[in-house]
Structures are given as structure tokens and as C-alpha cells.
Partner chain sequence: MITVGVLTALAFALRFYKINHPDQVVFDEVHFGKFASYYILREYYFDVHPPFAKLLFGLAGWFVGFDGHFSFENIGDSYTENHVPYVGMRALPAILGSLTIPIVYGIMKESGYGTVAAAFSAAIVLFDNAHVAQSRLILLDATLIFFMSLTIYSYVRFRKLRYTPFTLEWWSWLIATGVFMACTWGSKVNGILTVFAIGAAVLVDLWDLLDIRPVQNTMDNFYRHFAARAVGLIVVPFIVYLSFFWIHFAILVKSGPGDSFMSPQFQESLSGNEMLVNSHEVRYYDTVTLRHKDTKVFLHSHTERYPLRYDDGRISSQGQQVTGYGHADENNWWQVVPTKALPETGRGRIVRHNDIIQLLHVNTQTYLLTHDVASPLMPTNQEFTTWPRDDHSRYNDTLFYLYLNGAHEGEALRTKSGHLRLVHVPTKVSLWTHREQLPEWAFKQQEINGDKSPGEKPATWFVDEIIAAEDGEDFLNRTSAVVTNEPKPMNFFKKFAELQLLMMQHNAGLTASHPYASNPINWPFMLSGISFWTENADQKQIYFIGNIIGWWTCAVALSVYIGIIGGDLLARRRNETPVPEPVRNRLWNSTGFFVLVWFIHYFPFFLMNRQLFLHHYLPSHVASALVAGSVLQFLLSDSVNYPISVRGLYTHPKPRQYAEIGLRGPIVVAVFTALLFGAFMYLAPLTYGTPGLDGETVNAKRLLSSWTLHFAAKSTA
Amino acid sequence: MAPSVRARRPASPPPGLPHTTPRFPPKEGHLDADERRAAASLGYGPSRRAGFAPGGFNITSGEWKLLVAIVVVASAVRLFRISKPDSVVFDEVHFGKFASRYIKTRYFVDVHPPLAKLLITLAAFVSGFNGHFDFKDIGKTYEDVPYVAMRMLPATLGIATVPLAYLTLRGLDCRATTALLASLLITFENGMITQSRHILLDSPLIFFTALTVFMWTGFCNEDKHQPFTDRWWTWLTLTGLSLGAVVSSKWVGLFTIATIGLGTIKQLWTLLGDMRISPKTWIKHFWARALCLIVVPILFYMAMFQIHFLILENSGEGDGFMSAEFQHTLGGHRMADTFADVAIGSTVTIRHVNTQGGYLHSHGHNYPGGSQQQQITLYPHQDENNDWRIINATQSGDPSVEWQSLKDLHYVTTDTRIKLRHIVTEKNLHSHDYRPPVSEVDFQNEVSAYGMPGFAGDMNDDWFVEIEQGDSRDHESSKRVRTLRTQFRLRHALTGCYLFSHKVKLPSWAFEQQEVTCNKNAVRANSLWFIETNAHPHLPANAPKVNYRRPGFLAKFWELQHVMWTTNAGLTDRHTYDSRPSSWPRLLRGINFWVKDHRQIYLIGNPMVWWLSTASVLAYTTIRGLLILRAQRGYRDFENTKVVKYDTLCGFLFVGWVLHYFPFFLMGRQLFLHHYFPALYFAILLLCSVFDFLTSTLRPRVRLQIAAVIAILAIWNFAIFSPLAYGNTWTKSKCHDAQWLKTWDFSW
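Structure of the chain above on its own, please, the form predicted together with its partner chain.
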């Protein structure tokens, strides 16, 4: 798993060998390749040289020039006509919109963590985007949007992936030819090109995945060289930071964490078996990794959310997902302090605890069925129709005015019998033996507003207050109802049911507000209410006031994680272009990104690269299986350094591929072809290391020729499908010819 490319120096010579080890290792320069390998198996690895390059990346100056050339090519391929199309493409609808929300500082909720979106926003902000464009539909033409700058960000990261692939393979001890091949295959991978030319999150994700693998490779090389040096710590910390960046781009980054995690466990297991390492050193190894690969990414991830919260300080379309406390932290939702003491006669607004439905509400419309009395709903916005007056139900006389004559404040406590008077329509909160309009089940009763001006109301208007819990920092709030601090239930006096609400919308006749019922089997959480605002004419102006406690960063962070998780799990609708993971390695179908004026952008990979990479995965699995079988039959393949080298190398990449691919099978949500890209990156690297293995016995010139043939074939494939990546004009016949599989549904 760990890319340990040289055989670790064994503790003692292998048992089968006679003890003829020379006392001084021979000088390397005099050895030919076979002898050098033999020397390596005895533990005189070339890594013990004095001049150990940082991270073990021994790049010659000629290669640096080559790298510059590759980057130029990659830039040309990815930036070609990046301003076309000048209209919204595919998920730019979302991610463009999020950028404009950031710039307008309006709160929104998305299923992805913020890093990649923040980067896009940064690009937009720097180039002067004012956020006044709504990215409403695919195909809408851009006006006054620096969309080229925004697209440049994913494009730049897409370009940067190319040299990373080169360096990673070099760090994994592959030949320059192999690394060159990998960078070319990635340069001309149509899917990655298409993905990185638009305002989408996958290009940052792939880049950070590649960056993590690169850093990890460097760290492993340092670790084999000498642990706990400054450089060792640097590589380790950088690995941790890039892990944080992957997971802050998309949650798919968790798979990268799993890959590195497995590699770390293998390293630790190897170290544990090395008897030269004392338990104390081992524990130091352990804590160093725990600190840099667990704590650092978590801190990074949380820091991203801190930035997210700092920017989005005003209320916006995402408010409805969040709790009342959270919403209170957003500008536009901040509430003035309100009186703390709730008494008979108070004018209050009552809010539901468990759902984000809002305030207990009534308005001048009646239920179309049931009792046909006035509707009671939950309404999320502030409105005078949310105002209720608490009235004592046990007093004789006209209770609706009687409270005014009371001299003292009569606080509301458990078992206070009250009526709730809707102030605007002068009706009382009422329940009776009718089934509610949507939840028509036996244990639910309808709740309505009933009465008329001057009518005191009947017994069905009476409710008992049951205080469920107060705030631990406000002792009074457990004994009597205090604004914002006390959660209480309302029990209907005659039927014993509880005022209840749940995430069920009423039909259009109630403006799709949330249903309120009286439930005899109420789940506790859904029958809890609290008072949000409170006023009483008898309260002096200097009476104690309260406000929401502002949630700290951690509370907000956890709440948002929870909301993201539930939203993500809820994305189960079918999409026209969604696909199941089993179809991805075979590239059975792409995604239609954009169609306009007989041009199309269609996400499809470079078929040769995809199929070859899949083939190399299969080849590795088969060969590895055979090797295991042979080992059981006594063949000593695993004592051959070449086998060991390529097995550790391919094994690491294979595990990366598996961990970035198979978990998708367990997901029930909508999945798309572009979820395969991180796995594809590993598969391409694996393909190149298989190439390195197969050509290891050939002369360099022949190797280069083979690589050139493969690269030219890949470029030819790229050329065929490039109109779909760039949205160029295309003839119908060429489009037909390019439809190699009948499951590729281009639109013509």
C-alpha cells in the first residue's frame, strides 16, 4: 500500500543465503544492473546516498524543461476557447450561483464543503463580479459575469494535475518515460478536460487528490530515508494539509483519507515488526502521524467552515434549513431583545422546536374539509398573524378582557389552564374530534381557530401548559414559562392530545405551510414549543429581557454538518443522466452538459485511456492472484526485488482505485459519471506503472517508441471527441461515426 519502492533493508540477510556478506558494501558505480539489484537485496540500497533530494524526487534539469513543455501543452488543451460557450453549462447553475451568494453574503446550504466554492468565489471576486446574475438555467447567456476568470480556477487546477502526475510517478521510482506517458494521458483525457473547463468542483477535487498522493509519496520516501528530520515533518504536514483540502472540496475526499489511512496503518504495522525500533520510537511515529494526518486535516476542514460562516453573515435562501438559534446569527434575522417573563395577558409568538416550520400561525382562510373552521399552520416568516395572547381559562367573566384588571403578573407554569387568542382574527386556538386534512389517522385531531369577537370561547379552547425543560443557566425557566428559555408542551384539556407539528406540508389552499395537529400519541420532540417574542402591557420597560444565545462556532459547525448529511442522503431522485457505478469503468454513458445552437458539450472520457486503465486494473488483479497462488505452491516470486518493487507500487495505486470506486456501490443517492474521476486518476497511474513494468527489460529507445505510439493513439482519440469537450461545430456524420457504443446518447 505504501509506495515503498525499494525493498526495505532486511534485519538480517535472508535465511537461505550463505553468510558471505562482505564487510564493506561495494561501490555502486562499478556494478551493472543485476549486481546492483543483488546488492539492494542485501540491503545496500541506493537510497543511502549522501545527496538525497527532498522527498526523494531526483529530477534532472532536462526533465524540468520537459515538464515546462508538458504544462504548456496542457494549458493549450485546457484553455482553448475557454470563453465558449458564453452561457451557463450544467452545474454552473449551482456553483455559479453559490459564488454569487458568497459575494452577496447571503446564507445558503449546499451538500458540499466550502473550499472549492470559496476558491471559485475568490476568482470571481478578484475579477470584479458583483453577484448580480442568477445562473438560473443551463444555456442562459452570461451578462456582466467574469465567467472566464471563474472557469480559469478549475482550469488552472486541472493543468496543475498534469505535472503532479509526472512528479508522483517519478517519486514512486518510475522511469521518466513512464511519467511522461502518464502526464500525456491525463492531458488528453477528454473527461478531465471537459470537467476542468467549467465552474465545477471536480477539477479542484482531482487536483487535491493528486496533490495528496504526491505529498504522501514524498513523505514515504523521506520516511525510508530518515524519519523525524525537518523535511520529514514538512512532507507529513503537507500531506495532512492537502488531505484537509480534498475533504473540504467534496466529501468524496473521505476516500482519499481512507487510502492514506490504510497506507499509514501499513507503515505502522511494518515499523511495529521492526525489532530495531523501540516501543518509544514507535509511539513517536504513531503520534506524529495522528497529529499530522488526523488533527491537521480536521482543523483545516473546520477553518474552511469558519471562513464560510464569516462570509455568509446575512440571511438568504438557506435559512429554512437551519435552527432558530442559527438563523438568529444571520443579518436580517436578528431579533431585538424581548421580555423574559411570560404572564397571563402576554402577547407572544410561539415557535416549534423540532422542525424549521416556524411560528404558530393563523389567517383568514378556512379548512376546505373537516370542521371548515379557520386554518392553523406553521409559518416560517415574521408576521402579525403569528401573535397570540395568553388568556386565563379558569377565570369566570369575560377572560379576554379580564387580565387587564389584574394588578399583579400571573406567571404561566405547568398546569396553568390557558386559552390562546389569535389577536388579528379574534379567534381562539381550538381542537376537536375531526381528522386533520393531511394526516387523516385516528390519533390525530384537527386544530383550528374558532370563535368570534365578543365570544369568550368554549371548553375546547382550553390547553394545559406542561413545562418540559428549562434552560440550565436560568433556574426560573424550569418553574415557569420564560421566553426562549422554556420548552413546553400544550395538552388539550378535554381530549388530552398534544399540540403537534411535523414536516408535512398542507396543500395549496393553505399556501403549502406546515400542518399543525393535536396528536394523542405525540412524539415528544415534535410536540415541543417555545415562545420567541413576548410583550405585556403591565411589564415595566426595564423588566428583564432575553435574546437567543448565539451558538458558538462548534454548534453551528455540527448543525451544518448534520444538515448537509441529511440533504445529501435525500438526493435520491432520478436524473436523466445519472448512472450506476458498475457502468463507469466501461464508460457506458456520459453526461449531457449543454446543448445550444446545434452544438453540444457532453462529458465523455477518452475511451482508450479509460478502457486501458480498466484493463490494467484487471491485469494487476489477475497477476497478483496468480502470484499468491504460486507463493502457496512454493515459488519464491516475492523474493525477487523487481516483483516486490512493482507489487508495492501497483498495490498502493490499486488500493487507491478500489477505495475511490467501490464505496459508491453502497450509496443510494444520485450518482454521475464524474464521481469516477478520482478513481480514474489512480487507474491511469496504475496503467503507467504496468507499462513501466512491461517495458522494464527493453532498451530505452524502444520504450520511448512504445510510449509514443500509446500517446499518439490517445491523442487521436482525444481529437475525435474534442468537439464534445469544447462545444465546437461538428458534422452530423462525424457525430454518428463517433458513437462507438450505442449507449452514448449524444444529441444531434
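Because the structure is predicted, anything quoted here is derived from the model rather than measured. We call the rigid core whatever largest set of C-alpha positions still superposes within 1.5 Å between the two forms. Numbering follows the first chain given and starts at 1. First, how it differs from the form predicted on its own.
Residue 273 is not among the residues whose C-alpha shifts by 2 Å or more between these two forms once the rigid core is aligned; its shift stays under 2 Å. Comparing the forms between these two forms on their rigid core, the Cα displacement of residue 336 reaches 2 Å or more.
The Cα position of residue 616 differs by less than 2 Å between these two forms after fitting on the rigid core.
Now the other one: the form predicted on its own, given that the block above is the form predicted together with its partner chain.
FYI, this one's just the chain on its own, none of its partners or other molecules.
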């Protein structure tokens, strides 16, 4: 067409007739302004490509090549000299030992769920570890231990976290430059590097946290695109499995569940206000999420404990934490059926109900102070020093002998006055007005073993039986003492105090066994006892016998959860390198992992990454507050598509940081810097999201240059502190130069 000729458009139809075709046909996938605003209010980001990739992850072939390169770099950083040091580092003392217990099938108790420990054990087992190394002390040299293979498990998961961060930000509609920056910041984060190079649980925890966020991002994108498709169900189910994995590694995973839970509530609330969604469809959305995000994680979590119980089938060092019923499900702890009826003359073992079921025990050692009579303790293992004979305290003559002349059985009932004769040492259970060796308070009396062969004893040996409760399935157990079925108290005849024990250990002169006292103000739960085994020469062989009722999986599961909770809450002792949550975002202090020959492994983060991520949290908080104030004054910022997109993105990551950080302020237990790592992951993603927003108006080359400067500074920080991550040698001057803060207490 000649430049001077103007083309005429087709004539308009006469008034009153409709247009047969639109004047400006919309492009495929085009949304008008109102539709774009509605999409933005739901968190939709502008699509940059036609079509819809699985999970909304539109990754180009060039990006996949870039990801491979990043993974290679991350592998080099995390696997460099992973065999050094060749000795036990920090909490490898615990988690290496747990792997040994798994392989030897010996029961133990830990405050963390089993998944991460099972993965480490799997790596050890496949590599031929026989479980004989004890991991007893930090610095102990490894011998016949595939410790490199065991360290490779957390290191591999640490490497895998890097591409997950990249893909997550791409799924959240951030630019490739932003995702690249995030992956580099995590690659060169000194704290995460140090933690992932040893047999520790935090690297699996961070990986499963990152995996959960990645899966949730994919599900959200599928949900915005088209719900209830096969891919939609796949991403939702994988999110549930990831939630199960993260909470099965550490209970900190509950904070990840809370993060996804709030996101789910927001989704359901938005759908409820969408008049295009029918109530039936909304209910379908609700039950789909309840099934995949509640039921699936619970089943996964319980399955890990079922595997835990199946492997740890034999008695071990953790028996003492569990109830007597639980203990008797373990190999080496099972006992033969025992007589049910308890009578005068019965030889019995007596167990405490409340404090992990230790046995009333005595041995041929005296208290160094007080009455200096024979010690009475609570001992958690079966032993002949746990055997006592019940004798009648009201019988004339020598009751320890006269009971044999009784023709009929005299059952033990409420208010029966008895003495307890220690079989091995022939002394009676005794109490008097002496203070106990540890609990030296006026309402506590010492309990000892007193007497000698042929000595009938005195009134300080006398105790009244008070039946507290019986078994609902054994009616006789409420009327008289029955083995395993009756819980009772023992009241001292002269002072009125009750035989009592609590979680207080005696010093080394009593072999650190548990203290037993006579308490005038006894807490009921700590003054309850029951008889575990019972023998009597006058009982016929066909007399009724009883045994422990074996608990099923659910009973064992709930008991272990309670033990884990109470044990975790009891970790209140101070540690040389513990810290409080207020210091974590500022990186005020690290943790000494290992020291030898002027080489040190010291957990310290990359200052550039930590301080910038903390600044991004403060920046988002400030900007969000200003937007709220502007909205109150009538400004319509939240009708801007860009503002809504970044507010939704940054808000999700900010909530994740808050929920993984602030709950630690409520904890009175021992805390360390590594507890901040899941929150740090969210803070790094938030930092890169803020970067994406601030550079959104810049040309790609300028954005890439700014990202390169930040990455180079992070790598420079990494290089300065890398000797502390790898345990390399460095000079005294470099050590002092690296102490940017006075509170960083590493040394040369």
C-alpha cells in the first residue's frame, strides 16, 4: 500500500443493529481492566507466557541449565573437605548415637520425631555401619564408622534446598534474576553450610520446609488456573506429604503447618466471598484441603513412629522414660505371669507409678549424712535388690518369721498395717525425723533401711496401706491389693507422712539413683505405688495370675508424644553457647562446634545475608504499615495490580518468618542460633521478593548488575568466615579481623 493512500475502515452498521464482530478482537487469554483487578485481588500475577506449565513453573531451558550450574556450585561449597574433621562434632554426639541405637535395635528416647534420624540411619546402614561406635565425646576420632556417608545425607538435602528456593520464587512470579539471587544467597550462607556438613537434623528440617513451600506454591498456582484436576490433586497431596515430613523431622515443623494453615484459611475465606462459587463447590474445596493438609500429614507422622517402634524392638537406655506397660513390649523386658493375690508373706517388687516406674530399691550402702543408715532409692532396672517381703506389723513375736505359721492367706487391704522386709539385706523399710539428703525441707523425712537379722524392728518400720484405685475390669482390685491392678499409698504409722519419690537424683555416692522420701505434703501422683511381681509359698500353682496388658500402637504413640513433650520442656539448663531469640536476626552470637590445634568449627551466619534479610523484614513491615495508613486516608493503593501482587507475595513470606520465629519467645527451654534457620529461609526469600519489587521498573541489565553486586558481597562475607565452616587453619590476625562484633566468641 502506498504511503499516501489511507485505508478506509468498514462502514458501521445502521443504528439499532448489533455489531456482528467486535471492532478490536481481544487476544487469547486477554483480561479487561475489571477482570485484571479482580484477579489481582485474588493474588494472581501477570502471566508472561502463553499456556500453563505444571504448578505454574514456567522455566525455560536456559534456566534449567542455570539451575544445574547452581547445584554444581552448591555441591562444591557443601561437600568441600566433608571428611574433615574425622572426629565427632557438636551434636553428632547425639544423632550419631541414635543411628547406632537404631542399627542395634535398642530402644531410646529423643525429643525430636524420627524421620531425619531414620534417614541418617539408612545412610549409615547402607554404608555398612554395625552400630558399635558410641559417639561418646566431641572430638573422639571415628573408627570403623561411615561418617562421611552419614554426613552426606544432610549435605545432599542442604544442596537440594538451593534449587527449591529458585523454583519457589519463579513459581511466585518473581523474575529469574531474583530467583538466581536467592539461590546464591542460600548457597553461600555460612550457617546453613556448617549445619549441613555434619550429622545433624537442621538441614533435613530446612529442606522439608523449603519443599513444603515449593509444593504449596505449585498448588496455589494450579488452584488459580483450574481446581480439581489431576495436577491440582497431585500438588495438594504432595503439600500434605511435605508437611508430614517437616513435622516428622522436628516439632518446629508445626510452625510450617501453621503457615500453610493460615494460607489455606485465606483461600477458603476468599472463595466464600466469591459469588461464582456455589456452596457445594466450596464444601468440596474445604474437604479436599482437610483431607490432604490435615489427614495426610497426620498419617505420615504416625507412620514414622510405627517404623520407629518396629525397629526399636529391644530394651535399651530409653526404657526408663516409659511406663511399665510400654517397657514390657520390648525384648528383654517381658516377664512371666505372676500371682494376682497379694498376702502377708508375699515376696514382691514395688514400682512407682508416676516417675517412669522405677522400683523401690535398697543396697548395702549407707547415707553419708543424716541417720547414716542404709540407702533407699528408686532404681529403673530389674534387680534382686528390688525384692521385699510383706509382713504383718501387728503380729506378736518376730513377724518376719511368724507369718510362715499362718494357716490361711491374709490378703492386704486398706488400713492393713505392714512392714516391708528387704530380702537381700534383711532390713526393714524405715522412716524417722531426719531430713533427706537432697530434699532438706521440714515436711520431708528420710527413708532408710534399718535392722538386722533376728531383730523384729520398731514402730518406725510400720506403714498403713491405703488403696487409692483399682482396675475397672478387676473388681477385687479395689477391695484388696492385687498385683499390677491396684494403686496404693503407704502412710507412715508414727509421722503420717507418705512414701514418696520425685525426679530428683541423689549424688554419686548413691549411684545417681532417684531419691525416695517420706512426705507429709505428698503430691498424690508421686506417692502412688503398685506391685509388679508377687510370689507366695502358700499360693497353689493354679492360683490366678496376671501380666501387663500390652498397649497397642495408639497407646504407645500417645505415651511417647507425652514423654517427648515433657522431656523437651525440661531442657532448661543453661549451655555455654545458648542464646535467646532476640539476638538471632542480628547474628549476635554463634555456637562452638569443635576445636583442635588452632582450628575451629563455629556456627556463624553470613553477616551480609542475615542483616539484609532482617532489613527486608523491617522494610516490609514499614511499607505495609504506610499502605494501611494511606488506605485509611482514602488512597486506593490496594486497587493497583502491582501493589496487590507484591503485598500478597511478601505477606505470605513475612507470615512464614513470623510463625517460625516469634513462638521461640514463649519457650523457656534451652535455645540455640540454629533454631532460627527455618525463619531465615523465609527471610531470604522475602529479601529477594523486596529486591524484585524495588527493581521492577529497572532494565534487566541494571537489575542483573545490582543482583551481582549483592551476590559478590555475600560471597566475600562467605570467604572471610569460611575457615569457621570448614575447620580450616587460619592466622591469628585473620581471626581477630573477622570478629566484627565483640559477642562473636570464636578464637584462634
